[in-house]
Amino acid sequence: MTVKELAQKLELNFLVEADADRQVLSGYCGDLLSWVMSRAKEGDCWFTVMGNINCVAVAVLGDCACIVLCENAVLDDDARLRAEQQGVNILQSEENSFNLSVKLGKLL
């Protein structure tokens, strides 16, 4: 399943679109970034509320598909421009990581 096709059905916000065709393959819930650094896989949609540069960094990093800010979480200004220069495809939900999560291992 693609970002854009994942947006679609868990109805997620774009905050930033890189890279829309690129394929969800699992998922990664965590807020920890030395821990989901060490963990995140390629093509993970990483679930947290976690919206500053650093974030980026470690998508990057573990070559997450996306990032998905959960509960609102407010995406900062640096963090934005980083993820629009790296590529990084950063989407927002009302909802928590755990509803986030159920759903996406239904779809997969």
Second form
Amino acid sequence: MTVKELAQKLELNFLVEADADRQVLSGYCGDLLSWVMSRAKEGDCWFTVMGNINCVAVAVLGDCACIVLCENAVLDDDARLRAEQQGVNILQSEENSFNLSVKLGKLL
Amino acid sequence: MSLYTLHYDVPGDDFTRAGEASGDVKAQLKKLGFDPGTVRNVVIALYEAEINMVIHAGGGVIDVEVEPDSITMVLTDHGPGIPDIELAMTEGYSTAPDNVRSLGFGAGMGLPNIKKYTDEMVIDSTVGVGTVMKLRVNIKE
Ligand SMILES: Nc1ncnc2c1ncn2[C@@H]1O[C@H](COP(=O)(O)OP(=O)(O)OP(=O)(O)O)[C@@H](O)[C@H]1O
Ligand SMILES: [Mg+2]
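Right, and the form predicted in complex with its partner chain of this protein, after the form predicted alone?
The next block holds the full complex; its first chain is the one shown before.
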């Protein structure tokens, strides 16, 4: 499943559409960056409420397929800019990470 | 014999740039053709150490040496030093201030992650002088 297909099926809004054909392989939930850094895997859809520039760095270094900001968490302006520069997909949803994970689990 | 060396100055307290050195090292290692597993180990360890230098020590310098069988990273700062290294290495131990925690740091997992993803980790720290962290990742055949 591509990030674009994920966006349609989970009704996510693109905040940064960088590489929408990227494959989503699995998922990870977390807001503490050093947990995410060491546990998230390549191709993960990362569910979080953290929308700052450091999250973009973690997503790049960890090769995440996309960041999904849950519960309408805000994306900082400098984070948006960095994501555009570095090609990181960022999406947003009003739902929480549990509900979104359940839906993703059924699709994978 | 070193094949390749890289040097970075890491500014202190600039969270918008934190991770730049790690990102560059990742790109260079990929370009040099290292396997994804090795690159991942290097990048996780280096990112955690780089961020620690920014958050806890006001920045510093990073030197990376790429050799045929290993990648060595030396991070040097002139921050406050680490008074009790064993304690600092404990999962969950953190002195990160609230403003940094609100960004998602401060789980106290950085140093344990570094240990997990490297083959050698040596911390040489003197209170009031600074910290030198030497990390080595062996290249698997
Ligand atoms: N370069 C350094 N200079 C001074 N103190 C340091 C340095 N690196 C780590 N420390 C100390 O060691 C503690 C543990 O570091 P560690 O990276 O494990 O956790 P953290 O940085 O607090 O949180 P996290 O890495 O999970 O975001 C820090 O809170 C800090 O007190
Ligand atoms: Mg840390």
